[in-house]
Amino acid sequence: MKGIYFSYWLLGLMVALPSWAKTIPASASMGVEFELPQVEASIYARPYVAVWIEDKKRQPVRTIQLWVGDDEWLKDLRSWWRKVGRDDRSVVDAVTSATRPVGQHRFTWDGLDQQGNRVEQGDYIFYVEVVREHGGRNYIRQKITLGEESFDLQIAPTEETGNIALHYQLN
């Protein structure tokens, strides 16, 4: 008889932890700087990007950006599209905007996931996806962890990125 109420015990715990997590501070937000290179090719023509997070169980948290000229071309950013865009149009048509040219690029993520809720302090994977016609296909992971203490970490340069800078701030 103990060993069942212990199993009520012990599965009214675990339904209960969530709820004691502790979400990121209100004022925390991650910059980034993203950087297209020039790339010389006798065709050029503008990456399709994808940016963005996932938690430490590798579940989609939140697309940050999505830089693709037509939707009949989102299935090229293969990562991301399997992960998120073929089962989210809302995400699609969210977040969605121009491809872009050559440069320097900046843009914040909130903190917030996909439903507009503030995420749990905690590991989580920043991830950017780089496809261009004629061109090369880059895929890259950075793990962080979010909590109540700033960083920036510098990710290398690839064939079809330039340098990437993430900065998380507590303002």
The other form holds:
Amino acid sequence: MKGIYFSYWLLGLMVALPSWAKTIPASASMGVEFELPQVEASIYARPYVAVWIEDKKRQPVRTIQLWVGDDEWLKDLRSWWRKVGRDDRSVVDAVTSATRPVGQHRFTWDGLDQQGNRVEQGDYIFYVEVVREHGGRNYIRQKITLGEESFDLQIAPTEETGNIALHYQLN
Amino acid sequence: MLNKKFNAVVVMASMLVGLTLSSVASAHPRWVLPSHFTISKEGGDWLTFDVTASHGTFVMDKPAGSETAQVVMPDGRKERPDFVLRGKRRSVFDFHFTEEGTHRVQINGTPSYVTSYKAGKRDTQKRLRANKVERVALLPEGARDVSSTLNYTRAETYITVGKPSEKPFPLEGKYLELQPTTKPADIVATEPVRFQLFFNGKAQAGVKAEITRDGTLYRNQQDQIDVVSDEQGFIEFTPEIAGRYILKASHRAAIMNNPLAEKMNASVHLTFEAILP
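What about the form predicted in complex with the partner chain, after the form predicted on its own?
Starting with the chain above, the whole complex follows.
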């Protein structure tokens, strides 16, 4: 009886093993093109922006970009603050930078999680939250699959975001 | 002669009491509204609080005081607000929050007592502002169906600095209390919220609660959510729209072994925000 259970367990392990133990290739990374659109407004302030990755269990994996001048306003990135920021001050200190002007921006995610480990292959969600004072808020979620195949993805513009393109590359 | 005069005074006094009681009967719910519910600034920040009593959510109306206001710090100790102002239609206080975790801001009442009884040939229902002991001297001869009720209301809200505390605050074990099973900083529009209600320290079934979103002045319907606590005292509801809400829970029950009252009418008025999903 015990032996049967054990072999089921072993079988389960063998089936599960490839999906949870295999990390993405060492050279894999994801380039992001990110546009802040021109907005006609009587009072324009550069928006606060958070870009982060969560796994399929909706656990935060890595905050890639955080453009907020003063940490007093971190809470205005409501979802990022609740899911990521409030729980780990070191993330804020590690990644925060000044707000950015209208135009095209580029950055790259190195495929590492917040602890510096290469992430496992599988499904993830790419999040963008943009909040502008005297303006609006947009919250974007895009499912991505990180494996051994490269991909290019376009995310449709919103009021507060222009073109966003993701380029997952293996080398 | 003297006796007659005394009677006149009693009649006058009870008329006056009657007048003040009529406002008790349609009591305006007391509540607190913070300027913010969440602080992300390193080293903390100042928040300001309005305290008033009104029928509208959130409309300033009656001059409820903030003299009893307390901030329960994440470690459970209680602090007093830094500045308190009293206006004609609200009171205001400010507090500098510096410690990480969940704080409860409370403006609790003091127990007040009302004695109701029937008197006269027509069985007129009457009320006195008196407890079991005080009523002995005040009740007219032949008063019937006499009972005294203890009224107690908690007006409270939660402020979260950085990471919310793991555990809710321990119960005081008195009157009606609400424990936020869903952390106040985790209330998100479209997601279910779960709270637990306790009466005199025990999980209480059958507590009625109504939850109303900000802005009743600007819509035709209250759009309130009505819930009743289950066997373990839990209520569950889903705020569909992000915004500020008031939850008014109340429970009325007979109480034993209280020297001042036979019944208790206890309420919790909790102000919270449901953030954008």
